[in-house]
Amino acid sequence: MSQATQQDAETGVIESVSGPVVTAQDLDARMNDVVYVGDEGLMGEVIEIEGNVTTIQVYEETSGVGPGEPVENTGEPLSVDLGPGILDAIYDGTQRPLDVLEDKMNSAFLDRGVDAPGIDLDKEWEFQPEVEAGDEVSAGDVVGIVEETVTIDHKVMVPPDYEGGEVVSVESGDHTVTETVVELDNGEEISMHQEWPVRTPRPAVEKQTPTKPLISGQRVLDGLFPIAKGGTAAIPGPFGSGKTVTQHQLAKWADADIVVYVGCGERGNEMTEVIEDFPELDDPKTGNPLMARTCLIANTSNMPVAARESCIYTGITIAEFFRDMGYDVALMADSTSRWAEAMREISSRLEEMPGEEGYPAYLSARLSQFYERAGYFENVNGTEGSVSVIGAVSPPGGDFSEPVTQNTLRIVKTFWALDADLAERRHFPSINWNESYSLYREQLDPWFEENVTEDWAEIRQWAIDVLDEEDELQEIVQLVGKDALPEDQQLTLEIARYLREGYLQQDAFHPTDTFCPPEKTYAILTAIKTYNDEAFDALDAGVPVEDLVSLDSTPQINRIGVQEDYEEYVEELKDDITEELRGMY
């Protein structure tokens, strides 16, 4: 959280306290101003003004705070600190670095009234200028570079709200983020640090149609329901169905330049897992440690609910900042339902008129405003960058008809429906292939056809058809048993089984299977297709179906995923299948 300058502080007095909501009198404030509440100076934000009474949501626990205590206005909206030092950091919902808090509080438990800037203001970074005196620069332009991590060159930009002008002086070399490194003729001073109010999207020139996939290394996603770079996706599912594992998989393997992972109202241990795992994992793109491209925001379920409301905005603003540098950013929010519930909790304390299921009437508007900040953009400085947003949704009772799921599905273009039934059978990832969809599929096909294989779309359609047919046949099987079906349909069921077990299923915890490049995704399909084609030929030639479904070679299909050197394995397997089947007639 940015340390707002505290001049012209206006002071009011607390009138009432109810959980995270506090009202104050005589506070001269604007909507969304940051205030410090009570004797301990707890951080809060103005969310309603009615006559002389200002309502504040407080980002920290309010036990013991009472009427009569002071409230101080900073006069600044809730903002984040932007500059080198964001990557490899872990923040709470208002961008307080959790490691710094541990230090300052000298405790493993989160104390109150301790603030800290989002980036280290004393650390020196080497500024490598990209401009020199006499150059004209305007808002958004890159004036220099800082090596933020081994992976990421941080672009120092003219803040979006600057006028711009002619460069008069440049300071290269080591500086803290607050020191001026470039000065303009109109007196504007550019440092490596800027602030931006979290509830305002950072400006861009235009949103473009996304045409590149965000490769996830997950077969069912890349193969059947791909998301685009700059796209939006929702993962709804009941508890324990795999939302978090899927989000973690994306954070680990997606081919984004930057990952912003927002743990919004979920478990502490899940964040610890990321903190412990990521430094040891290699970024599939660069081979550097994953943390070097990652920013974590952890506002767990037991942390203050108002900060849970803001953590989503903190995350997306950081994502936009890196987008402005021309990077492809992926943001995961786990779970947007907890964010919506935070809105509901605060709304009900304000005694606002409740909408559907007690959620405020503005739920749908807030959700769309958030997802609208995703996209493939032409930036103000002429570069292209993207923010992809993947939101988990936790519907009560696993019922997708509830307001958060429904309002989200109206906006996002990719829907990965998690299924409790599949999870119970340990079919992972338990993404239901009949219910899920991606509206990016067609617009991404050209990329896959150019970069992976020409028949990408064709063989995918074949797989979808087989799975559809299986779905229909299963209904009959439930009534009469498999053996009552005609032979060709029995064979289709067997092929569909391999599609499910060898292709759709993928073990996130297997060192090799956890990441599957698109080429391998395709190779697995070709192996199953070989079985399909050869087996139907054999059936036509009169081989009984019992023999066709009990080959020695086909069980190997389910092991392709765990093979490191899969190419040779698949080729041999295809030969074995062909040979075995042709030998039958």
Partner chain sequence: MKEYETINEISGPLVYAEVDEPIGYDEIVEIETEDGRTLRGQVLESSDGLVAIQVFEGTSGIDLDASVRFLGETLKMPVTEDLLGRVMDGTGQPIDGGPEIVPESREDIIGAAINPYSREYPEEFIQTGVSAIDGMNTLVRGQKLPIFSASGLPHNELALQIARQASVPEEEEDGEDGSEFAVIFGAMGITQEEANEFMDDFERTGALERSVVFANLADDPAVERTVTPRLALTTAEYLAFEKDYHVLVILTDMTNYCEALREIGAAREEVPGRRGYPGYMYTDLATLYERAGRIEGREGSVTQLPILTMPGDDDTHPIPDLTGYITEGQIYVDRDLNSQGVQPPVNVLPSLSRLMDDGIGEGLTRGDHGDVADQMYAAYAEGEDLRDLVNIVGREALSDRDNKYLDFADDFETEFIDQGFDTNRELDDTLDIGWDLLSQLPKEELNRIDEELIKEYYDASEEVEATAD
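Return the form predicted alone of this protein as a structure block, the form predicted in complex with the partner chain having already been given.
Nothing else is written out below except the one chain.
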């Protein structure tokens, strides 16, 4: 093919190859266009245009690709397929369904250039209309329902870029996702399938202030550092501190309607655990499989680095799609550090001016663009939905002063700092209560006070004050020993110990303790607060502190978490503590 013919066909030729970065000449393209590179047709995306030279990041391994091979432009940006079939699916970073590719290749190892649509275009779904001929519809309106899984009804919507109009015809019954199910008087045809560019947020009417918590079932999170539905959170921590386990717990137990789990550059064995575990887990809400409301995106550390950069956008676009249906979506990104490292590698190959520690100068802007797509929204169709984003951060050596952690801290409003020392002491979840914080507390307190207890904020603040005082006292204990402290401070240390062991620790593998509702979280605190109040009264009455810290009843505090019928257990325990302490004076 001559060069002129290539230009007519919107094709160019490869000039150079540097890892995932390929430059091409004579390619008629725009920024962010998807192109197919080389004789094998490897998918890539245009990231820089300078004169006649176009720079492309390729989402697949480029070994064996050389200068002179063709580059074909699609003229379209990187987009995802949206429609029934997203849930209970496992994708790579560019929304290629891994199970479909495995069947196509007859191998778990994928060849280059293999592709498949994000959703099955041939499968038929039963379309149940919500509109009839003569109805007026506009962009975003729901025109029908499809039972996507046993848990989730998929709402077929007018695409956001449609003008809308009067419904002329409606086709109920079984259809593929590409067949027209609703036709409008202006000629627009609506199917169950949409495409949306991943780097463009889906439109909404208004981003509202979130006032409802995302209940995680983890006491340290719900009780001390809550996140709102539509909020943002970061989980930084060194290797082995429990980032992935914490995100697994959130994915299993958070009270979101939909879970999108993005494994971004993590080790293959960790993603294998997720892929094997999730299909076997039961949804605690419905008893149905958890995968019936989950979408997994697996882009492990041995996959091409450029696809790692795109997987975050793929995940957030899928989350926004379900948000538009009025669902609450929780997105777990594990981890944004690997995503930032992918940007750093591509940036260095582009010879861009590096920022701090070699990361690109636009690191903060990209992080902001990602987290800003979270929120509690009023959708264009009048419904309300949310996207909560929880991103793990993997600072090298646990150094929270490194650029990804610091730039993330400027953006997110909840910070769950994991501590390697706590993990070594077998304290899980190993969230450091002295370094963590939540800026959602005040706006969520009215919900907790209305739905759990009126003194939620008060008793939480008491627990925080005791833990803060313990932190100060520990410095003195390290110097002079515990016995040198006044008796009231020795008692404070004992109460703080029960807060740490009975309240902040939680067994993720115990069938009962793995999930703790807010009511139970509060009940545990009331038991410890009862011990606090009665013990200090006894101390004032002259009872020696040695007797106060060696009660028969107080060790039972650490067993409240594993009790199914905890209400009666806690009431009896509080009575036992009160009776035992008052019997001392």
